[in-house]
Every structure is written in structure tokens, then in C-alpha cells.
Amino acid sequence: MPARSLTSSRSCVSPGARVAVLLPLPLAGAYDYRAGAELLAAGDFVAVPLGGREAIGVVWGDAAGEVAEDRLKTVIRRLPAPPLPRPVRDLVDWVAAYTMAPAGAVLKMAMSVPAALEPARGLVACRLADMAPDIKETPARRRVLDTAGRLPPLAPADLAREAGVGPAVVKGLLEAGALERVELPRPLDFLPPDLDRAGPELSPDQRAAADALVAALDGGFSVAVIDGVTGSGKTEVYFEAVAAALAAGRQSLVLLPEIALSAQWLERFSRRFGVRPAEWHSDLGDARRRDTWRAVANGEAQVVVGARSALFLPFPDLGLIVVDEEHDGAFKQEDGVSYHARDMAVVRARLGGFPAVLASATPSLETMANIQAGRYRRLHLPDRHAGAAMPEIVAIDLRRQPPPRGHWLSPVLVAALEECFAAGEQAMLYLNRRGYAPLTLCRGCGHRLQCPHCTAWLVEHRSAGRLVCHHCGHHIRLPRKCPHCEAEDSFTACGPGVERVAEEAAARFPSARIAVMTSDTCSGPHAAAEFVRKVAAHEIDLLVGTQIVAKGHHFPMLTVVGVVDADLGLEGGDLRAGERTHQLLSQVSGRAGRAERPGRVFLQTYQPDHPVMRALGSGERDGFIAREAELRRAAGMPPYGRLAALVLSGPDSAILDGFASRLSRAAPRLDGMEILGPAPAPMALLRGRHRRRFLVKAPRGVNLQASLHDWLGRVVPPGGVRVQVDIDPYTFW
């Protein structure tokens, strides 16, 4: 039976005593086991019997004592891995309670590399045997033996190469006993940063901010926000705090929202500290993930840069967390355990008793509210580094200056691009829409090609020769006949994606070197780094891309940015639509004119008078944020109220609707709490599963999790139906 999930200290548990073990499974809680012959303590990784198999878990604390003695199973063994640190265990408990996810599901994120729990193997080398037998010598064998005698132990392949023979010769000598295998200690995977290297000269504003961050390292938990315009040198400022944390013998973690942002960041880090940090993201191979997890656990990896999952790495002595681009929506995880890495990073810092740093040119409204409430400290960088000017922002009213029919670039933007290329400078076109066209329909009957598994149109990717669902990956070739009216060759592409914009740009500027940068063309950090290198080396004149190009990049020769559809993202029921659009377009605009050449940004819009467009054009960011805050406060929306989403999904729509109705009838009736739904989700079919949604709105003082626990406990979902709780939802699809 489930035991109490308690986090205790490292006091040892005697052999034969009861102990609670949490398993990385979506179970109700920790389970009682009997300790074996080994001494155990909270945080130890252990192998335990579970059903008819062996499972790996973590000693979590005091046993509940609800299992009869004769039914109690015994821990099989303790694994030779460093224990999961107390702050990480506390974080697992905290995240599970806040997100209403099973603690074991959260623990799985901290135990994402089970192979790392076994001892690392050393490097296998070979050397001359102490008691060499008599063997038949050949010239090749003699060269191997002579080489082995004068060199330190080498890997078999290296020894064969040094001796100028094939691997079979070394293998034969090993089998004959003339050579013997020896295990060597593994070299360090991550060299310590060089703290004696001087960083760049900081401006007075940068130095004041850096000094404040360094001073905070001695003061326990705090949160500082580096609020600096694009190009103001925020990274170099928090590098000073990283250096100070390292000098104090503490580890540091830097979270980035996108892998693609890491290329220039890693280059900056290497210039500052002489080595690369440890990286943590989904593109790492299994072996590298295993080695990195171990290096973090044993303290060898002193600095880690990673995506949101790096938050759950087993740092034994973490002393600083930095969340760069803290406003970015990529920090919100929506599948599985729904959590926001920015907010959980602040929790991790509080549990560990050290500072957290949030950095952004466009801080989120949640962060600004915390600054205004005095919970966070703001460090302002109002100017670009080295005297660079902010770009001029021009709104192109597409009602008055539209593109020619069948085209997507207005004459004003085309003229600006011509001037840019004539001056030998670079430009960027931004459209947050992958592929060639977002919709393909039949000219004869209007039939639209839709994914059979999702409520989504198929997106044409002409370069790949297929139509793709961006939600489930389903793809087809363009049909020759319309499946509805059977007209032949009647399909036409509607609307632009980045591929179509690039096609138009190539026709207008045939001599320009054009590249398309999206998650399709940049599938990992190496591909992203190559794109960044080409742009920085001016091997590309025009970069066309989605939001992957909008953030973090520094290209000194890029002076013109064109936003093809600035209105994209403003419509719909998303309460953060205006804020997100302002943030994203501010970041895109920030790519222009980051060095001595001035920059210009052109926003193609049908709504030049929209508050977002006016704020971008005038540079009145704080006024825009104040207006958004007032609208949210009046509506009782986050950060001034609380939201939770319940997403119900199942393969049978009738069964799902019946369950949604029963759940609706059991809904709590509390003062101030409003429950909307059930209603079909905007994405009513996803990966073959039908979806219904509830949205729960409540004042900040309401214990939302307790109310939801009570509500969901009243109705048992039928087989095949899943209920996902999303506290503080960021999307509403």
C-alpha cells in the first residue's frame, strides 16, 4: 500500500527496519519495504521487487507502517550512485503537490537516465603481460610488443594504429596472453572553468547589476530580474555571478528556452571561461546523457546549460540558477507533468537557499507583478552595449500599402531589402509559420486537406514534397485527385509559410544568398550552430525563419528585419495574446542594428493602431505592460487571479461526453470560484483522442489544488479516459 511521501534527513535506517521507497512511476506515493543487510538513508537509490520484476527507486523517508509484516518485501540492494540530494527530493514533493501530479511521475524526470546509476566503466587498455607466455612471433606481433613496451597502456585500436598493424594482431596477442587488459580511470568529461580569465569591460550599468548579483550570493535565497533591452549585455552580467559562485565552490545552472539559442551562448561562455559547460537537452545521445548526469551528481560538472528538464538534475551543491529569456513560453511543459520551469527554478532556489536570476528584455507580466510587490529585485539595463542604438520600428499598414496580388512582401519592405543588400548588409524576414502554406484546398469544391487524427489542417512542406500535421506527425503526398469531388490537379496552396516567403524573396532578389531557419531545418544544436556560423560569416544575405530566429542571436551586419505578418497571434481567446505578441516582436526587432550600423524593423500589419503595434513603434513598453496588467486585474486573471485547466481525453467521444457531464454535476460550488465547461477543446481531436476542457477560475486566496482534489475524487473516470490537470495554464488548445 502507498506510504507517506516524506522527505527526511540522511539519518541511516538499520537493516530490517521499514523504509519508504518512491518509484519513478505514476503511482499514488511511496511504498513500504524492509531494509536489507545494507545501511540505507534518505536519497539512496535502491533496487526493489515490484510485482514480478525489479524496479529502481529512491529511499524517500519514514514508512507508513500500513503493510503487514508478512507481506513486506525486502530491498534487493543499494545502487553505487551518489544519493539524490535533499533539495531535489524536496523539489519533487513540491512540484507534485503544486501540479497535482503523482510524485513518482515527477521523480521520473529526476531519474531520466537509469544507466547513470550503475558505476561508470573505466577505459579498457592493454599492456605487456607480467608473465608473458612463449608465442610464435611474427614481424607484426613484434612491432606490437615493442610498441606496448615503450608506451603507456593504450586502447586496443590505438595500440594497433601506433604499431601499424590491423586490430586482429592485437586481439591475437590478448588471447595468447602476451598482452593483458587493464582498466584505466576515465578522463574528466568536463574541465573546470578558468576563473582567472578576464571578462569583457562592463559599462557602469552592467557593473552595478553584476555587483548586485555577486553580493546576493552571500545572502541566501533571493530573486533578481535583469531587465535589459535587447543587446544590453545581460549574459555578460550574469556570467559575473556564475564566476563568483564557482569561486565559492558552488555549481551553477543556466536555463535556456531553445536549444537553437545555445550556439552563440556556448561561444560566449568559452571565451569567458576557457571551456565549454555541460549541456543538457533532448538532442544529447544516450552515452552523453549518462556521463553528464553522473558528472552533475558527483560535482564534476560545475556549470550546466540546458532546457527546462535540467532543473531536475541531481546537483549536490547548486549555488545559482539563471533563467535566460524568462518570459519564453517554451519554459512551460504541457505534456505529462505540467509545470513552468521559470517558476520551479525559483522554488528550487528557495529550497536550496541560494539566489535565482531571471533575465529578459521583455519580462513576463507575472515577473513584473513580483517586482512591483517587492518579492523580486529589478536590475535595469536601459542601453545597448558599446553605444549601439535601438532600431527604428516602422508599421506598414497593409490596408494602404498591400503586396501585389499573390505576393506577401509589401513594396515598402521590398525597397528596404533592396537598400540593405545594396549596402552589403544582411536582413531577416520573420513569419512564425513553418512550411510552404498552412492550408491546401480544392479549387473546385473547397475541400480542405485535414489530418485524420487531429483537428488540424495539413501543412504543405514543398521542400520535402509532402503535407504534414504539426501535432501528430501524420504526412501524405499531395493527392492527384480531390477525395471529395474527384477533380484532378485542383489543389492550391493558401496563405504563406516561411518556404513560400523565401520563394518570393528568391524571385525578387535572385543574387541574394537566402536560407530558411526553422525547427525543420535546425533539428539540433549542431545544425543551429552551423546556421549561426554562416550568418555571422556573412555567407547568408537573407535569413527567413520562424521564432527560432527571434531570440538570443547577435549578428552585427544584420540591419533590416521584416515581420511578414505582425498580426499573427493577436487573435483568439488566449489571455496572453497581446503580451506574447509584444514580447516576440520585441525580440525579433532586437536582432536589427546590434553593432555600429543602425537597424530598421518593418511590421506588416492590418492593425497599425493596435496597442501592441503602438507600443512597439513608440518604445513605450512599460505603458503597455501597465495596460495589460490593469485589464488582467479587472478580469481577475493571472497574475491577479488563479486558473486551472482540466483536459479530459479518450478514444470514444460518447463515453468522454458522459464522463464530462458527470464531472460537471459534481463540480464544487465555492464563493469566487467559476467553472467554465465542459466544452470541446479548440483541438478537439489530438492524436486520435477526443478532448474536452474545463477552465477553473478563482481568486488568489483559494486553495485551488485542494478544491480540485476533492472534485476529481468524486467521479471515477471510465476506462480509456484520462484527466490532465494544468495549474496555471499557458495555452488553451
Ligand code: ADP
Second form
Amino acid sequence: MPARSLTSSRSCVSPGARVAVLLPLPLAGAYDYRAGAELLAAGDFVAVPLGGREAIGVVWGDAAGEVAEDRLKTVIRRLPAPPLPRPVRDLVDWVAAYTMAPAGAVLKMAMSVPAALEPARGLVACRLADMAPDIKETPARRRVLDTAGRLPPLAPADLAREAGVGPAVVKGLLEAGALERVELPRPLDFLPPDLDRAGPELSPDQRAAADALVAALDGGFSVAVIDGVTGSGKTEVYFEAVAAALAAGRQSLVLLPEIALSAQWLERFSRRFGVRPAEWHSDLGDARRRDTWRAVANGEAQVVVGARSALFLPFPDLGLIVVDEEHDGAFKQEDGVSYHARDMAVVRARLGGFPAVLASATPSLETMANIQAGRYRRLHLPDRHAGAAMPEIVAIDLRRQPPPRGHWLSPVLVAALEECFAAGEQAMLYLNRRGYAPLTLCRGCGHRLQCPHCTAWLVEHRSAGRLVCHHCGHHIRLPRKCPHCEAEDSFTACGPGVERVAEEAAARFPSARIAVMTSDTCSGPHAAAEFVRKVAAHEIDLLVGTQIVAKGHHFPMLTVVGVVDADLGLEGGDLRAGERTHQLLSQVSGRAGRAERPGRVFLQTYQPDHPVMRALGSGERDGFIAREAELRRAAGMPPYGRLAALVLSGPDSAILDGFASRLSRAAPRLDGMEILGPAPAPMALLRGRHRRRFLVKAPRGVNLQASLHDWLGRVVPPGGVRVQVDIDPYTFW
Ligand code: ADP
Ligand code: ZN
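Starting from the form predicted on its own, produce the coordinates for the form predicted together with the ligand.
So here's everything in the complex, that chain up top.
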């Protein structure tokens, strides 16, 4: 094992000396305080006075000495929590410097559960008191007492919910002494994985990849890329590395792009290791979140599977990070601190001195460039497991074989679906558009229904009976009269969304069991898991869905995949449109024919000769990527050049434009640096705020952050105007 960065070698601050304390607030940096009576060390969580209240922060290091001695405030107390480990503190500083976010804003992600810093308490529950006093009875009170008599002790809020009463009723009964509080022991969670279980027998390719990953665990920092087609067993391979890291006594972290969709992944983990991993994502309840944070901090949780935010958990002894589906755009956080979790995972591994593993069937251009430069090592899995064939991919030229008017499925696709259902197999139709129709217009005058707060059409959701803005949530009922020409009942739906495709399929295949899967129909991990279970159990014949159907699922009876509009992702044509469409469609295609029955994929397109369609049809992925890479290199775009977006926004467009031109005049003039804009952002109005954008391009050697910092420091934004900096932007609206 290489030397680990241990937290025990922290230098201590004596009582009365100055310390720097970083607070989880969007302030510039750490503040100076005076240590109280306790010995403090870097990483300790402390309570400090801040503007008349108490705030919690982290001892960050040596004080800057900027605050005058007589104004220096004293640390109130040290919290009884394990210190924030050194590599996590280094990550906070690193991410802050890279993304140009205040360090406090990044720290906030690393201490997202302040409650976890206080000593763990047993859960407080209530039960019937042994000696019931005389109380005034009401029907609500009776229901609570009956419920409490019937069920084991419940938390007050849960008891109220079970009894169908407000929380005040339970509180009243507790005060009156009819109910009493009991402490429940905390459930024994986070059981250690069973390392004696054998994994499946690996194929020679899988074995070679797994051995390489296991060997890397002894070598300090490195990055390996498992580049394997869909269904090649990438998960089984990195499970071997997780097992080896655990056997060496270190923690492991697996990042998944969409944890809510990962029921099958969790099941597989449980089969392999006999326990569930700790999960980390936005749907966790408060108590679970606190317990998990704490279990990670004290080392009890040995494996965590999580969304990108899991990267900032306080692992004291992390020894491996896996980023599955590393190409997925969901790893990029857009609001608040805009960081890319894949890239920051690599940074975390470097700071901690251990390996990172990236897995994908379609690695990003960034990752491919790193492989070519020799920075990352590629481990190749060219074949599907157990001899399953890759699906056959057919482009349907919609110019030659169009669907009938007002329909969206070409006769070729309809025939394939017919055959599929006749053979007792399952199919999937993919369209990355929620709702019924993307656009609603008046037949009389052509008026289009638009969001008043955003540059966006209102999308009809017929099942919910309303039109919705997908950006701000604004919604209306379909107006009877056109607000423009006053014609009655003149609105008509234009184009298809998943609901409309499902409607067409239902009319075509009346006996097929059809389900629509989108973020509207399955919100939260439970609903998603139930959907996935139903499809896997063949209780559904046809699944119609957005990109959430594309991700990772393994449905053995699914043999036909139809992509309703393969050209959709190419619209707009941002820098990664081709790459992203190729990745997404490869992934959708990868759902077909994963077991014994061969799969077929149909891409409905008006551009069958587009390089993306060609690459998908021929399976010539590497040629496609090489060509995309050449285009990027020629244009000086990432990963061959550096790019940042500045989005200025404000409620008043004139003030905003004034600021944008002042900023433009102050722009740095550096060799090779190119500044495009200001221009209205494609989404020129979002949630009522106007938006202007600069794109800044620079050669790789330029310190982009330093130039931007200097530039933005020269012009002060007027009140109400916000400047968002996005280094390595992935969205361009
Ligand atoms: P990928 O992540 O590359 O898409 P998976 O790891 O999901 O591939 O594997 C696809 C399917 O094949 C899964 O059901 C998995 O359990 C199975 N599988 C892969 N490798 C093996 C193996 N060596 N032995 C048994 N089953 C395997
Ligand atoms: Zn809107």
C-alpha cells in the first residue's frame, strides 16, 4: 500500500492563537478567529460567532492576520464530529479555484448535513404511557391513542400521519402525559460487505481488465478507463476492484449519473456483496442523510453509491472512485457551483493518492484525448457477455418511408413492432420529449402559446390537462379562445411528445400493454424501481419514454428499440451535439437484445447520411470520434482548447446591456484568447430574467481563471445583475 494521507498528522493550534475558519457561505474565503480553550487542528468543525449568531465552519489553516486583534472573535466550541479529512479540504480549495466559486460555497457541498455534526441521538418515538392520566378526549385524540396502541413506537410526525391528524394533536397528548417518549436504538445499518462471496466467473477480457484495476490499487493515483460495449460486463469488472479495495480496508465510492434509476444496479450490488451499499442522492430523507454522512465520516459506511454530490462526502480513507457512464451530461452541475463530477472525481483521486476508474460504452472526447495523451489507461471489453450479439441498427429514411399524415411511426417500424409483439417479446420507443406536443398553435392566426417568463414554448401535457413551461414550471389550461385572434377551439398540437407517441401506439396495438416512462410519470427512486421491475417481469410490452429509459437497464426480453426522432439532439448544433447524440443513441440501442434473443434498433431520421447515423449503423465508433476530435482540434475547442461561458442576467434588459458593453470594453486582450459576445443567450429570458452571454476561448496553456478573475474584477455589476461563470460549459442556452 502507498502512504496514505492521514488526518492524524494535523498540526494543532494552541488555545488563544489565531486560526482561519472557513464558513459554508458564499463569502470570499476563510475568516480569522481566536482559538478558545480547546486545542484545535485543521479540519475540526467549530461553532463561531458571526454577525450576532452562531455559525458552523471548519478550521482551515493558518490565519491570514487581516483582522485587528481587538476585533477578533473567539471560537465558541469544537463540535464532536470527526474532522473534515485533508483530501476533502484540498478538494474544496481545488474546486473553488477551478470553478471560480467562493471556497465557502464549495464547502457547503461538503457539509450539506449540519445535523450530522452533533452527537448521534437515538430516534425519538412515542408510545402509550404506562399510567394513562385522565384527559379530555376528542375523536382526533382517540384515533392517535388507538393507532399508538396498535403499532410499534413511531416518531411523532409519523404517528400523526398514521392516525390522520395534525402534529399538534400528538404534541398535546405528549404534554398531557397520555403518550410518552422513548428512544429507539439507531438501526444497524451500513453492514460491512461480504468479501468472501465469489463474483461471477469472468471472461478472459473481463479478467484482464479486472486484474489491471486490482493491481492499480497498489500504485497510488492513476486513471483507468473501462471502454466496453453495452452489456460487456463493465459493472462486474469494477466490482472486482471495489472488492479488492474493501479487502485492503479502504472505502470505495461509485458515482452513477442517475441514482434514482439504479434499482437494478443496487440489486446487483446486493447479490455480489450480500448487503446494500450506502446511497447518497437528493431523495434521501433527513434522518437517513444524517446517518449516512456520519457513517461515511467515521468509516462505518465502506461503499457509497451516489450522485455527483457524493464526491464531497467526508471519506476518511477513500481508496477507489468509479465513475460509471462517465460520458453522461448529468455529471455536470449547472447551478450554484458549476463543476463536472467526472473531472473532479479524478482530482479527488489524485489528492487522495488512489486510482479512479471511468466506465463507458462511449467515452467522452475529453477522456479519449486523455487516453491518447497517455494520461489514462484504456481497458477494452469488445464483446457482449455470454456471446450476446450487438443489436442490428437500421436507419429509416423518413423522406422515403414517412409515417402517414399526423402519425409519427414509419410503416417499417410499425411492422417491426408487430413482429416483436407476435413473438412475445418487448419493445421500447424512445423520444426525448416529455408531454404530448412541444408546440401548440392557433390554426386561425398562427399564434403560438409561449411562456411569459422564458424564451420557450408551452408544452402540452394532455394527461395532466395543462400546458407547462419546462424551464420555470409556469402552467396554464388550454385556452378556449386564441388570445390573439379570438377564434374558438382553434388550438392544435404540433409535433410529437412521448404521450402522443404512446397514443398512436395504443391505437395501432390495442392489445399491447403500454407504459410511458418520463420524469413526470416516475418521480423518485421508488416509482422508477417499480417501473423497471414491471418491465423486467414482462408486465409491459411496450415502453415509451425519454432518456430515462435509455440508462443502464437490463431487460432480457426487450428486442426492438425504435428511436422516434433520431435527429432531435442534433438541432441547435452546439459543440457537443454530434458526440452527445451518438452517446445517447448508442445507449438507447444498448437496451436491445441483451440476452439470448437478438436485438434490432430502428433510427427514424431525415439525415440517414449524417456521420452520427452512419457511425451508429456501422458500429464504427472510433472513426466517428476521430473525426469529431479533428473538428474540435481545428476549431480550438475542448478538449484541445479551453472554453468558459459568462452568463449575465438581470431583471432589466437596458441595465443589463449597459453592463455587458462596459464589460466588453474592459475585456482582456491576450494572445490567442478570443471573446465572443456579448450576445443574447439563446434562452434570452429565463424565469423573468434577461440573459446575455460571453464565450471565452483560449489555448490550453492560458490560465483562463486568472484572466477571467482579473477581467471581472474591473467592472462592478449593477444591483440585480448576476454574473455566472461556467468553466468547461456543457450547456449553451
Ligand atoms: P455493462 O455495464 O457493460 O453494460 P453489465 O455489467 O451490466 O454490462 O453486464 C451485462 C449483463 O451480463 C448483466 O446482467 C451481468 O450480470 C451479466 N454478466 C456480465 N459479465 C458476466 C459474467 N462474467 N458472468 C455472468 N454474468 C455476467
Ligand atoms: Zn417559463
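Positions refer to the first chain, counted from 1. Remember, it's a predicted structure, so these values are computed and weren't measured experimentally. In this text, the rigid core denotes the largest set of C-alpha atoms whose superposition between the two forms falls within 1.5 Å.
S.K.: Rigid core fitted, is the C-alpha displacement of Leu173 between the two forms 2 Å or more?
M.R.: After core superposition, the C-alpha of Leu173 moves 2 Å or more between the two forms.
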